[in-house]
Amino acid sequence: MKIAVCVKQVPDSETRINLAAPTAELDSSGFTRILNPYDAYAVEEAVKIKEAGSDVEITAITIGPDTVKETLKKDCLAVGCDKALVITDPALDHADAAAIATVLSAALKKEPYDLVLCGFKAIDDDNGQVPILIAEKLGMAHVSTITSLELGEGTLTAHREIEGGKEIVQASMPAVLTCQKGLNEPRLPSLPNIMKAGMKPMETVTCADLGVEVPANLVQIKQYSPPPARGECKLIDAEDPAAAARELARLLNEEAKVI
């Protein structure tokens, strides 16, 4: 079996965003870069399934500069991943997630995979479209956010919470996974296998070696701006409750204006 787990290298959430005023572009030079959270449940699932006893090939995926080598090395290959390849192209450095899709789904040809794993969304779009497209550019089912994932002879059984319950979803393979929190608990990398990592293959490519040429953006991104200042706090000196609530009704009404 091979498995395809397609990643991204996002910021830290912990990161500051300075932005004084609106701009059309951040500056992400002193932004800490980590492995999505979300793709390390798709990174573990897949590990978990190669230590189960099947012959499986696990193959990290990412589109990115060659910052993106580190995070490939310490949270995909010294995890248990065997190979790592790294698409990297500066015409992608603002793609949008069509354009993104594309160029994985051109990398994801070249082997016949049985199953790609992603995490749902990344913490920096917020989009969780990727590998919906992904899937429909390969032809292949697709379930999201699972959370629980059983493996039959060429069949998949995957659950995913709902509201109100739980749903079962029966699929045959190939298939397009997108993981979730609950899925899993993602390992923490030791120092001796981050160091054997570095002699596991990595693969640099461009979309030119992929023979894929990147479509235009369907979407732009035209500035970022900080949020609004916060008002003055308004505090209500008042002794009985219900001349109190009087007084913040009147606020609410005549000056907020939000009843």
The other form holds:
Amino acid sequence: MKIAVCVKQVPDSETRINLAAPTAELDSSGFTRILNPYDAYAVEEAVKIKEAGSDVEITAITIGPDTVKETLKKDCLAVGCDKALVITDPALDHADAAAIATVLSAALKKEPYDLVLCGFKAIDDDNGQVPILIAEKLGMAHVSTITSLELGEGTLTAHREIEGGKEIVQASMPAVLTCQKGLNEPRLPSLPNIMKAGMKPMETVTCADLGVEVPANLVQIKQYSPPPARGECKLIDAEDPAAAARELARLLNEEAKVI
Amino acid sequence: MSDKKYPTGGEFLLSETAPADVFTPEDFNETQRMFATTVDGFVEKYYQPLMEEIEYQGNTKLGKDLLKEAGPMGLLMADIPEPYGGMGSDKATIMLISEKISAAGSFAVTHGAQSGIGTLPIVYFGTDEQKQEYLPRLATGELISCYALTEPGSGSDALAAATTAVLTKDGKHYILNGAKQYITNAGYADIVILFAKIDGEKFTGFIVDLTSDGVTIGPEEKKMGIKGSSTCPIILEDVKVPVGNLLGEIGKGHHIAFNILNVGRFKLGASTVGGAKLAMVSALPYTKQRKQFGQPLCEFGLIRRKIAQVAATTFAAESMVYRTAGLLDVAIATLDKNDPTYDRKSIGQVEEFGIECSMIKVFASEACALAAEECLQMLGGYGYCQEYPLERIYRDERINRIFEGTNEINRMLVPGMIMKKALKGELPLLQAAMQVAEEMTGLPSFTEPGEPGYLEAEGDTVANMKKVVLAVLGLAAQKFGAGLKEQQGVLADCADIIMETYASESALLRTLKRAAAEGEEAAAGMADMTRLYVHDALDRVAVLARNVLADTVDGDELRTYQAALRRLSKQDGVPRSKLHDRIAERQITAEEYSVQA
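Beyond the form predicted alone, can we have the form predicted in complex with the partner chain?
Entire complex below, previous chain first.
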């Protein structure tokens, strides 16, 4: 069985973003970069399938500059993926979800994958569109935000958390699955596996190598702007709770004009 | 002079080191950085959820569980050679792991007892058979080990051990009797590396199976800190140990004990750097949130001074720790890995740098103590309460100045080892000392210096400190001769002067290396810490040297030397408040120890 895991390198959620004024492009120079945490569930699930069965090959695929290689090595190859593919192309610098999905689909067509696992969204842009678009482009089944997975003969059963309950979905393979917290507990790369990861194949290609042209963006980010500064906090000084509540209601109605 | 192409121990005192030749934390490669992330991840994922139970309820057994998790992660195998299931990592990597695991409080000590002192005697002194037998299982954590040197009656004076070993009539076993104490991991270890005197005189190492008849593990010690590490006595009553478990050579147990202490010391240097950083990251966010008189604590000058002093001292400690790692690795890299005695020879290379190992143990453990002390103070009353981590860090820190050789013993060792090397002709110290003495007692030169270049003043200061070291050591050797080893006050002052010199130079070289690679702007944070540290260090050196001189010479000779010392230690001062401000600002912004510009 061949499994592809599509991953993305994102800024660490603890990274401080220096954004004093509206800008067209974020200053990313000081960013610490990590594997998108939801992608870690996808990697872990692929590795668990490999550990449970025989003859499973896992390819980690990503788009990004040279700096993504460290993440691929540490968080994909060192935890059990077999090889990695990096698509590096300046044409992809500001690509939107549709363009990314087009390029990833071209890469995924190179080998007959039975499963494509992805995080259900990336924590940087919170878009969550790419895996769905890939499924559509490749004509594969798609199950989103799964929290458990069982594989059968050419089929799979996945659980999804839905409002107030759980949905059990059966799908045929090949399929694109997006992974949600709760699916598994991603492992840390062990020191010896970090050493071995350096010996696993990592291929770097351009869009031309894949024979795909980057389509024009359908969506463009015009501006990043900082959230408005928090106003002064007003403390209500009242004799008893009832009076405080009356004053609060008055302020919400007359000053804040929200009720 | 020797014709060795690589640096030797103590050589820094006599020669100039090029910035490009020192190893610095900025030189860690991708793999080493990934290792560090895994250790951080281990602490967060496995230690943090158990922290309360380990540290405040003193559940020492959890150390065993964590070792069993750490083994498969590869955290116990860095020191073990590849043929025996380990990674055979270089010392810089090993020290980085020690630094990172220090965030795991008591477990850091548990980890060190297993992967360091509990494993290394077999790595360095074991037979191939013993290595095959034990090392692969120590690497995975299947087997847990500990190390027993101290006894109720012998601590620093380890060779005065009273534990005995007697060969049985059939020559197949030794019968061991005695008691060991303060043994880390003893509560659950499977084996112990211990020392006993064969026939009551030949101090020898043994690997002892702790399930053997006659072994009793005593109760857990009630300690001030590191409450989650297991520390018990081991009592041996007619314990039969197969002759095959004798470690190293009969009567050469001190080789094992002293060499392992060197390793323990450089690792402790690294882990106490980690401890200092932990104190800072535990205090800095608080100083931003806590307001008094309408402003955050971190905006008060005295808080900023504390932050700056802790940061600069931590920077000096970190710089000397990893510089030493580089020295060890360069020296070990000259050995042939395929040589069957490679492991034994590599510990010899560590011994070569015993001076540096002792210095970083003392300096970094005291830097950590300063950080714990001042960071607790920044939290005020909250620092004194268990709800905040500083209370624990403050207690835990204390042991670092006691174990792996007390800081007093290590202070005696620093000038002691230097003098020994000088007398053996390995360090041309006395010749250099005579030259400095001539310069100091001769006519002073009065060339007015021009406007100093980038960190040139600090470079001159370091050069002058080296002259001071040579002068005081040379005079002390001349005055006291073989009796110098009885002059503990003089020796300790000399040790402090030598350490200040090594620390100052290490900070300076690291900064210069960074500036050469990334530009002076990128090194601005380091440069400020270097200026502050070197300036203050010179004042301390001046006082220490003045006292050594007064203890050593008198009359006209003393006056001449004191005048020369005043010339060597003269400085105009640095704008300390501005330096404090800038250094503190970077730490406050980062909310942790930071060398960023």
